[in-house]
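Take a look at this single chain in C-alpha cells; it is the form predicted on its own.
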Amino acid sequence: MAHRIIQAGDSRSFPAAHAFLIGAIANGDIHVYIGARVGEAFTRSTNRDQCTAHLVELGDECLGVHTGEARGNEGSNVLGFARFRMGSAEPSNLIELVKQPQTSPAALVACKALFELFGFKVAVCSDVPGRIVNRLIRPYLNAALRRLDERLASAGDLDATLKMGLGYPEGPIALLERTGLAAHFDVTQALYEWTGDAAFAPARRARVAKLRGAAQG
C-alpha cells in the first residue's frame, strides 16, 4: 500500500528523517497529514472518497475536530494517529491509531498493515482526547508528584519502589526529570481541560516546571 505525505509544519511523530517518510511516493492512496498545522492541510484537501484513507496526525484533540460530528455516527475513510512520544523523548515504536463510530473497515485496514509495513506497532483506539497511553500514565504520574509533595518519601524511594515492587524499568519522578516535567504539565492541562477529570489537572511540581521555563525563556 502506497502512501503520500502532506507536511504542515514540524511533526512531532516524525521530527526527523524516517523510512516512513523516505518511502512515501507523490501519488500514493493513503494521504498522511503530518504537522504542527495539519487541520488547515486537511480541511484544503479535495476529493478525500477518491482515495483509500487519509491519516491525520494528531496532539490532545479528537479526530472530530478536523473531521466534524454528527451525533455519535461520524466516520469515514479519515483516520488520526499519534506515534507516542513522552515529552522531549526520542518517538516510540507504539501508533495509536483513532478511529470514529463509522470509520470504514477497509480504510482501517489498509492503514494499520501500512504502519505494520514499517515496522510499527499499531494500537487502534476510539475517538477520545489523549488516546490510550496518555489517558492511563497521567493519573500515574501526578499521583507520584503529589506523593512527593505530601513527603509520602524521597524521589529516589519512590522510583525504587516502583521498579522493585512491580518491575518498571524506570520510576515515575526519573521519567518526568529525563522527558520534561513542563512537556507532563502540557499534556496534563489538555487532558484536564477536555475531560474535565481532576485526576489528569497537573500536579503542582508540573505548574511550577512550566511556570519557571515560562518566566526563564
The other form holds:
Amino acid sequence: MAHRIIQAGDSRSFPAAHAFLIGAIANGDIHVYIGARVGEAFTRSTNRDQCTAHLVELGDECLGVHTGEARGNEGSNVLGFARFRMGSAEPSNLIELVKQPQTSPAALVACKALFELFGFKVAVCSDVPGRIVNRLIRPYLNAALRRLDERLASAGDLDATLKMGLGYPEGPIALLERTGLAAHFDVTQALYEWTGDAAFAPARRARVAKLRGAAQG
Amino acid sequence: MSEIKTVGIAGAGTMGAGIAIVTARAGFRTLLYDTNARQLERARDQQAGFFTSSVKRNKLTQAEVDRIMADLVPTTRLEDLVACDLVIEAVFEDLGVKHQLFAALNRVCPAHTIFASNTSTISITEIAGGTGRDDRFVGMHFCLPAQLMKLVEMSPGMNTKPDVFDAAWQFCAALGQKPVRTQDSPGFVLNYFLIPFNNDAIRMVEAGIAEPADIDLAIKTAMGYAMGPMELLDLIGMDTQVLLCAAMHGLTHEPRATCPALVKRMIAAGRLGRKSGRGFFQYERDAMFGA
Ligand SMILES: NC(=O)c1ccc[n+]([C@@H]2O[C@H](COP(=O)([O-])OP(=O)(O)OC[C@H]3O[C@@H](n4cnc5c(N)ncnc54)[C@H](O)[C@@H]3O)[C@@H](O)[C@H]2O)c1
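Return the form predicted together with the partner chain of this protein as a structure block, the form predicted on its own having already been given.
Below: every chain and molecule of the assembly, starting with the one above.
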C-alpha cells in the first residue's frame, strides 16, 4: 500500500514536514488531497475507481460537500479525514476518518491501515458536523465559558476541579486560553450553522475574543 | 464537638465501597452499612482485591492491610452506626431513599454526629431538610473511582453551621483528599459538565455516528483524557446515569441533561456497565480500579 499526496493550499492537518508527507510516492494508489482548496483539486480528479481509495482532508464541512449525496445511499472509495487540532496548538496524533453509508469496506480498511502505518490513532465516524471530538467537546467548552460568566466558580477553581475530578490534563479555561478563544468561536459558529443546535452557539467570551482579534487586526 | 474517630458509610455500592477504602486507609474505624448483604460481600471482595494489588505494588505492607481490613467492618444493622461521629451516605440517587435513611439515622446516631451526602445532583439543602439535623449536614462529593481520586467537592447547605462545615473539611483533608468548596448548585461543578457530556457521547452511539471504542480512542488521543466517556459510563453504571439525568434535568431543564433512550434499553437488556459485566464494552471480571 502506498499513497500519493495532492496538495492544494495550506493543510491544517499537516502544517509542517511529516513522515506521512515524506513517505508518499508519485504513483501511490491511495490519493490524499490536503490543503485549504482540496475541493477544487478533488473535483479535477478523474478515473477515481482505478485507485484503492481517495482521502479528502476536511475542515468544518461534511464529506458530502465534495462527493455529493444520494438519498442516504452515498458512499464510494472516497473517504474524508482530519487530524484533530485545537486552535493554534500542534496537530494531535488523532485522525478522524469519515465514512458515508455505502463507503467501500475495502477502501476504509486500506485508509485506516495507511494512517496507522504512520503511527496515527484512527477513529472512524460517519459524515456528521464536528465528527467525534468537536461534537463532544465544544458544547462542554461553551458551557464552561457560560458558567464562568455566571460565577459558578473562579476560572482557576473550575479548571482545578475538572482536572482533579476527571483526570483531564488541562481545565477548559486554560485550554481555550492556550489554543485561542477566537478559534473556538470559528469552530462553534460553523457547527451552530450546520446543526442549529444551541449547545454549539458560540459563548459570549469566544465572540468577544473574535471581535477583539478582528478589531486589532 | 468530639473528634472524628469512627465513620459510617451508608451504601456499599460503587461509591461506598471505594469511600470506605479511603476512610479505613486513613486510619478511621469504618462501618460499612448496606441493606443488601450481597452488596457488602461484593464490596469486601473488591476491597480485598484492591489491597492485594496495593501490597504487590509496594504501596502498603501486609501488616498495614491487615490493620485496615480489621478496621473496615461491614454491617446490615443500622443501629451499629450509633458509634459513628460522621456518616457519609452513598445510597441510591433518590431524594426519598436518602430522606428515609437519614431520618432513621437521626434516631440512631448521637447528637454530635455529622451527616454527609455523596449525592451527585440532589440539592444538599433539600436532603438536609429531611434529616432532622440540617445544621449538621454537608455535601461531600467524592469522585469515581473514590479509592484513587483525590478531589472532593464540599458544599454547605443553607442551614449548615460553619463549624460543622469546617470539621467536615478538616476530616476530608485528614483523609488525604483534596476538598474544594462549591456552591449547592445542581451537579456542583463536575456533574454539571459531565452528565451532558456523557449523554452527548451516548447519543453519538445511539445515532450510529461512531462505535464506543472509536469515541474513547478519539477523545483520549485528542484531549489526553485518562478515560474515554464510554468506559467512564460503564464504570458509573447505566442505572446510576439514568438517575443522574433525571435529577439533573429535573433541576436545570437543560436538553443535554435528558437521558438518551439507549440508556433505558441497555438497563432493560442487563447492560448496566462493569457491575453487570457488560455495558458499552464487555468485562471479564468485577475487580476495582487501581491499587
Ligand atoms: N457512580 C458514580 O459515578 C458516582 C460518583 C459520585 C457520587 N455518586 C453518588 O453516590 C451515591 C451512590 O452511587 P453508587 O454509584 O455507589 O450507587 P450503587 O447503586 O452502586 O450503590 C448504592 C448502594 O446503596 C445501597 N442502598 C440503597 N438503599 C439503601 C438504604 N436505604 N440503606 C443502605 N443502603 C442502601 C444499595 O444496596 C447499593 O449497594 C449516589 O448518590 C450517587 O449520586 C455516584
